[in-house]
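The chain below stands alone and is given as structure tokens, in the form predicted on its own.
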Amino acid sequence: MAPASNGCTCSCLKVFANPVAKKMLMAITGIGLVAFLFVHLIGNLSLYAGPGGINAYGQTLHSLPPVVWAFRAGLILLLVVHIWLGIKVTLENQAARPTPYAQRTYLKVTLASRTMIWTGAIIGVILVYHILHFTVQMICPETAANTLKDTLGRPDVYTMVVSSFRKIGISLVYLVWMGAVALHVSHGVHSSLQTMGLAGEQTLPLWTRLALCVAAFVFIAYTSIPATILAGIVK
């Protein structure tokens, strides 16, 4: 009798070999990552409550390491699966059409859909930068929250964020990042809903507009932080 693990492995391989299953899994992981964007945004926007707001948020996270690490593990899993499937599907699509078109014509194909692999690459590269910056705190170590404390002895996340985004170069990196995220989300959301069978021919235009609204909201909400800091509104 074969071990149960072998059966499980075979089932997983069949899932990853099935084009429909791959697209479905890519859609589900993509929606999960968009959900994370909104959860993460709640914490980020606590910056507007002043040092007390975001420093309290940071202190809360520091006091719940098992929860934070479980959340990070789930996020890493979503990212790895989504990135791997994205690369695999792109390569398979290219292999299925080995001869380039003499003249490209795009019918009902948006810039966002044509550049998904590239916006995904930009998101991935700057994500590493973001982790080194605000999580590991290797970038701008002189203002790292782990070394600076506020008046209550908490990690001074507020000073770290404000000091960082006062530098035009750093703010531009994040603006480019969020631009890539917005493009990726604008196509990814409505494509995922269509893959999961939630967007039919009649409702597709509605879901397309909804995806654009979600992408615009994510871009405006996230970029408002470096923008207001650069403008001197948040000090």
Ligand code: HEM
Second form
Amino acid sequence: MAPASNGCTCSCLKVFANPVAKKMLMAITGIGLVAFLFVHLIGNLSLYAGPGGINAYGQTLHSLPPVVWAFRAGLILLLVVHIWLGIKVTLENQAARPTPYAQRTYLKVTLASRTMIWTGAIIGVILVYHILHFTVQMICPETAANTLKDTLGRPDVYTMVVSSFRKIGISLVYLVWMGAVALHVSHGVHSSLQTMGLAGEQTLPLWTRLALCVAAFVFIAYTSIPATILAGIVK
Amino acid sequence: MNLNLYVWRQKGPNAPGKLEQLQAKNISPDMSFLEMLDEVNEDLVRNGKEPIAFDHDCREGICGTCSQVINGIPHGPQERTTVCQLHMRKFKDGDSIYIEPWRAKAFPLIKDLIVDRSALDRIIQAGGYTSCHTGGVPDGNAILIPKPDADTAMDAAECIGCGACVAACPNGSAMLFTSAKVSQLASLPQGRAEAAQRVCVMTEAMLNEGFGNCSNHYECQAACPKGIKVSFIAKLNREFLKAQIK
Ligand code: HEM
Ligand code: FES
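Mind pulling up the form predicted in complex with ligand HEM next to the form predicted on its own we just looked at?
The complete assembly is shown below, putting the previous chain first.
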């Protein structure tokens, strides 16, 4: 048999052109991002412990700059690889069908599977907004935790979050964001398991349900914060 | 029954094409879809017009030559059925039927409904075989193969290479086709020896032929007339991983 011309096992760079390798990198980075969603959520939910909870969390985190920067570097790497390949794969896929069908009946695709690039784009754009909002803190400067301190002199993250989400517009942006994340993940979780070869005839239907559960959980857990703030439950 | 057809007509690879409206009259529900087209073609020839060019060969659902997207589904609406085995009783009198060729960059159109599918052959040529010495016929049970492995290989070997998976895939990907051959050979001791190399060269050939990537939409499995499962795609992915750590 002819040896692999691009050399699956020899040239490190060229292996990334392989259609399966590309999808595996997307799957690994995607699952890494899903894992981050869960870690990030633990921090968010400390809001329910009141100002003491989330302000302490914020202060602890920022007293450990190496940890914060390691997380940021990891995330940037995951996002860059995932977004780059997401765009590349989508362009290649569109090029593979230059003439569309006049009549097309889909049997299996889902809204989520057909809109990965668009939900991805929404995630990316609102991610920038989110960083400007809570990291750079220039969306609501009057309640920026960098300047506003609580009674213990800690950055008042609690007030920053609660006063922001009282503004319906800001809450809506985050609702759209989490909707996009939920759709993206509802395909991404089972797709990545299949891509990594971790699915079979029996397990694939289970992974499809698992993906829906993960998506629903992430959506409900994250949006519960603006929802409870708007409802006046968290003040 | 009478039917209202919209058929893709295109004189040659670079000629402009369009959907042409044609009438199929006095069609028996017992005819196959191809026999219905034969009737329409007879009519066209009688009227001095160019008949519809379409691919067909065995007409018994085993060769994979027939290839038409009927009302937006490769091989039409009946599950696990090739166009030649699809019967007109699946349709109703007065129905409108859209008939289009397989659409993919890797399948250049030749004429009307006929496309060139040799890209699939080139994927097989890249590695869809075992490099064994020929000679005398080997002894039947000289190499013992566990029954489950033989079953997996046989299920994968059902692929008739028609290309419906590519036609159905929103990305024009040939993953289901390629995974069937990779899985078939990787399941058998004779094919195991070259499994790592095979999965690499065949997926590479897929890329070079201009097929898209797999997004796990699973349209391919739904369109496959032989019921090839996407679990073979997962198996191809496992084989690819194994090849990297070998
Ligand atoms: C700007 C941000 C993003 C863009 C542009 C993007 C784009 C994409 C695209 C286009 C795909 C589909 C690839 C295909 O055709 O199969 C995909 C898959 C995926 N994405 Fe994203 N994405 C983004 C952010 C995220 C985030 C934040 C997560 C996690 C929460 C994520 C998780 C996944 C997963 C798990 C997959 C499945 C990989 C696979 O099918 O093997 N993505 N992404
Ligand atoms: S003509 Fe052979 S499968 Fe249809």
